[in-house]
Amino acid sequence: MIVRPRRSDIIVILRNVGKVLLVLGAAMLLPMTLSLCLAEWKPALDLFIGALCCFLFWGVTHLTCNSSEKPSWIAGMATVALSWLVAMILAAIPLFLSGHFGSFLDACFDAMSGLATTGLTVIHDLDHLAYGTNLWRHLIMFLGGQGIVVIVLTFFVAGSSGATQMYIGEGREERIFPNVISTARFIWVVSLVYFLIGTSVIWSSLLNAGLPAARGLFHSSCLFMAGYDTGGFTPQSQSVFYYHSIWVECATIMVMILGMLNFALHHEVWSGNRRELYRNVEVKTLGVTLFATTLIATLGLAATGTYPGAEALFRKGVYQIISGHSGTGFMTIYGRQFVLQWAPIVMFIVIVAMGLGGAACSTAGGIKALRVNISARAIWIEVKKLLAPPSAVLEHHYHHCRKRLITAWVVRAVLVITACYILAYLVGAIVVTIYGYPISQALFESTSACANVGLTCGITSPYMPALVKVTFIVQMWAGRLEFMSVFLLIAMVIGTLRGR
């Protein structure tokens, strides 16, 4: 039975959405300041208008939805899903006003792609985009990677129940600290420290590649924000291929791998527990799946003679697999080369790598390594049950920062989310094939969108049908939030319209 939400729930939801928009508006001031410093008056005005809209939204909700009630479980989850939709619309305002998008729908597409750390884009003439607007594209990716609701938890202390559900609703399944507020703040501390280190490493590689110091600093900041948050935006339309530098590619690989790892694992390492790097079940699973997909793809490319020599295989083949598996979407080839030069089996391996994704509680998307491991263990458990005596009591554990028990509830939750991802991959592919695209290319693009990757085989463009754009927006939104908060928001809307 779908229950209509209480009026108090709606007030609390709108109040917290307003707080998200307050943070989003404040974030727009940073690229606006850059535009003012560079005398980019029109982009600065675009960003000011966007920030003003965010502040107005917050002001209205602050005045009309003033309530001291703590967020309920339902309100916390629904806040997340609604916040991302509203944030997409308002984040798209300066993008649309830039004149580099054919429609507001296109601007919303890139805004959701940035927030969901996907990286698919339908922008026109990216190479001549203003610095301020370009920074905004990457900044929303950085905000979305850590979680826009996590920002609210960092600066606005919410009630324990609502805070927990807001945190879980944004695709986070575990807490590093008992208190989610402390967990949210730790995530931002880690991210900012890595930003300083990672930007410096990439900057040095860009200087070595020949970029001027100031331009190199801008590019390195953008590349780190997109790479660490496993997005795929780049300052230039040719992605990482633009730099023609193996050092830039190696630096971005390190950042991508850093971003695909669990924040809880980062905490363990920061706390001095480096043994967790080789004991953790997610690290082991990622090692196996990354090695297997890379090996098969490399052998396939070598067998077909697509790229001669070990260096070309690494820079063209291995790089795309790591980029896809980590959910980043950086590319060192053109999208159509997947279709025209890569063998079908290799292209399929890229789809598998994208669909699997990175670690739980990271900036990566996809099914996640922890679910892959538990699903495999669940199959093995059922086999052992068939072979064991009826009276035998079997317990199975896995190590993820601590010893954990595999229960029926854990397996059921894992299988439900895994099924949602697989179904979403297939449904998106079916929608794309309606417009005449081959199923292999449609599945590639659908998986990239829903797993928040950003690799493209050429389908994503400003000229693709509006229904495909909307489908990809929904996939990016639902895939980033891991479906449950989205389902709950839909149920609340239906309940509001129908009542009990």
Contents of the next structure:
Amino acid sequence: MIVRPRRSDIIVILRNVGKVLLVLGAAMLLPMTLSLCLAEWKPALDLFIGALCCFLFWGVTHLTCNSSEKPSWIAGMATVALSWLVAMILAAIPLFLSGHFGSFLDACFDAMSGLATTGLTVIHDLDHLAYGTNLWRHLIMFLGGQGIVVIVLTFFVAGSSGATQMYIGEGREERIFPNVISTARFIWVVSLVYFLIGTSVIWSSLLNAGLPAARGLFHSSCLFMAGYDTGGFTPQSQSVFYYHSIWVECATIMVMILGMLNFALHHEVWSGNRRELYRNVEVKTLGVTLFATTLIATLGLAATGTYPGAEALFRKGVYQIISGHSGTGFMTIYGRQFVLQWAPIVMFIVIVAMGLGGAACSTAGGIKALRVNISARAIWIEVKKLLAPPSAVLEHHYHHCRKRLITAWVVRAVLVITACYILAYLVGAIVVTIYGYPISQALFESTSACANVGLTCGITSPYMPALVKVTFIVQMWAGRLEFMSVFLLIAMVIGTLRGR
Amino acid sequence: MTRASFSRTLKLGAISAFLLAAFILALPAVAPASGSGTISSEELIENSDRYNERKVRYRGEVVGDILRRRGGYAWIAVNDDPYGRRPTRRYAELKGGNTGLGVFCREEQLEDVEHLGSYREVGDLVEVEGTFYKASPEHGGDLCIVADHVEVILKGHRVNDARYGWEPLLAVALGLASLLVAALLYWQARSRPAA
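Taking the form predicted alone as the starting point, write out the structure of the form predicted together with its partner chain.
Let us now look at the entire complex, which starts with that chain.
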């Protein structure tokens, strides 16, 4: 039975969506200011229109949706899913007005790709895009990576009723502090500190690569936002390959790895508990999966003679595996090279790395290391149960900031989300194959979209069919929010329509 | 026409036809890999095995930056999509993706390059002659062209800001609506009893 939402639930949802859009509108003023400083009048006007739409939405919801009631669990989760959809539409306005997109659907594709930190793009003529619009593309990636609801929780303490539901609904189950508002603020502090350090490191590597100082600063800010938030947009059309520099590649690897780690782990290390780095189950799991996928891919590329020498293997093979595994999507090769030059087994390993993803409560997408570990342990527990005497009581733990017990409930929750991801990867691939693409390429692109990675083997382009674009948008949205809040929103809509 | 002049014309025609045939047959030996003129980045990427370590001639717009490296070398990004000559915001035409190649060359080969494609500029159109590598051992496995010769064949130029359509009107309408909502919010806040 699907319960029909109460009127008060809908009012609370709309009011909170309005708050999210107020933040989004305020964020548009930053690239608008940059455009004004550089005399890019038309892009500044585009961003101003986008900001006005956001402010207007907030104003209308604030006027009409007055409620101090605490939202129900389902309403809190649905708020998040709806916020992301509405944010996509309004974030797409300045992109569409720039004239670099073939349709509003294309602009929505890039907006969702940015918000969900995917990095797939269908933009035209990127190399002639205005600075302001380009900064907006990267800024939405930064906002989406932190979580747009996290921003609302950070700034609107008084209006944070249902904060826990909204926080969890955005794909983050962990609370670093008992209070989710403190947790949200910590996430922002960590990100801003890393922003300063990461941007400086990337900037110095860009200066070494030959970029002028001012352009280098712009590029480094964009690359940090896209790298740390495991997004994958870049200011130029040739991705990281544009710079032809091993130092830029090393600097972005550092940022990508920082982004794929759990914020709780960052908190432990910042608090002086460096031992957590060696004991944490996610670090161990990521270490194993990253090492295994990198080793197989490197051996595969070396065996087929795809790249000459160790440096080339590192800069192409290892880099792409880290980029895929972390969910970033920076590229040091052309997308078609995956298909034309890489052996099928290596391409398959990239798909596996993308599907696994980074750590939970990070900016990375995919199944996540914690779930991979618990799923593997669950299989092992079942085998041990079969071997043990019937009266034996088996207890299994894992270490994630503290010792935790693996219960049947934990295993069920993990397996449900893992199954959702795998199913979504396959369904997306089937939709793509309908249009005649080979299954391996379809699975590559579908996994990349759903795990919010952004690597492409050439399917994603402005000319791909509209249904594939819509499928990828849904995959990016559902994958970023880890399905549950999207399912709850759909259930709520069905409940409303059925009138029960 | 006399018989002699007809025979002379016939001979001349035969010689011309022979020379033309010889030129066409000899062309693949001297011309770039594409057979006649330049080759596109798409053709090079799709057939990288075929063109690997072969001389090619490639033409496109220089975009972004000249990345100067030690020893007097530099990298440039050369795009051969249609936007090189007809930027999107000026002509409002969407005709291609984002295609281009990295070109490694000596810095002095870029002395004539003045305009780099960006929002404000249409970059210089250059023709590059050089060796194509699908994975250059000298450059960390990059798919690129190592240039022997770079020539600017068409100068770039500055372009104006993008054209305005109905956006100013929309901005005014939205601005007025926002003012109205702001006034209503103010009125609502004032009429609410103090806590």
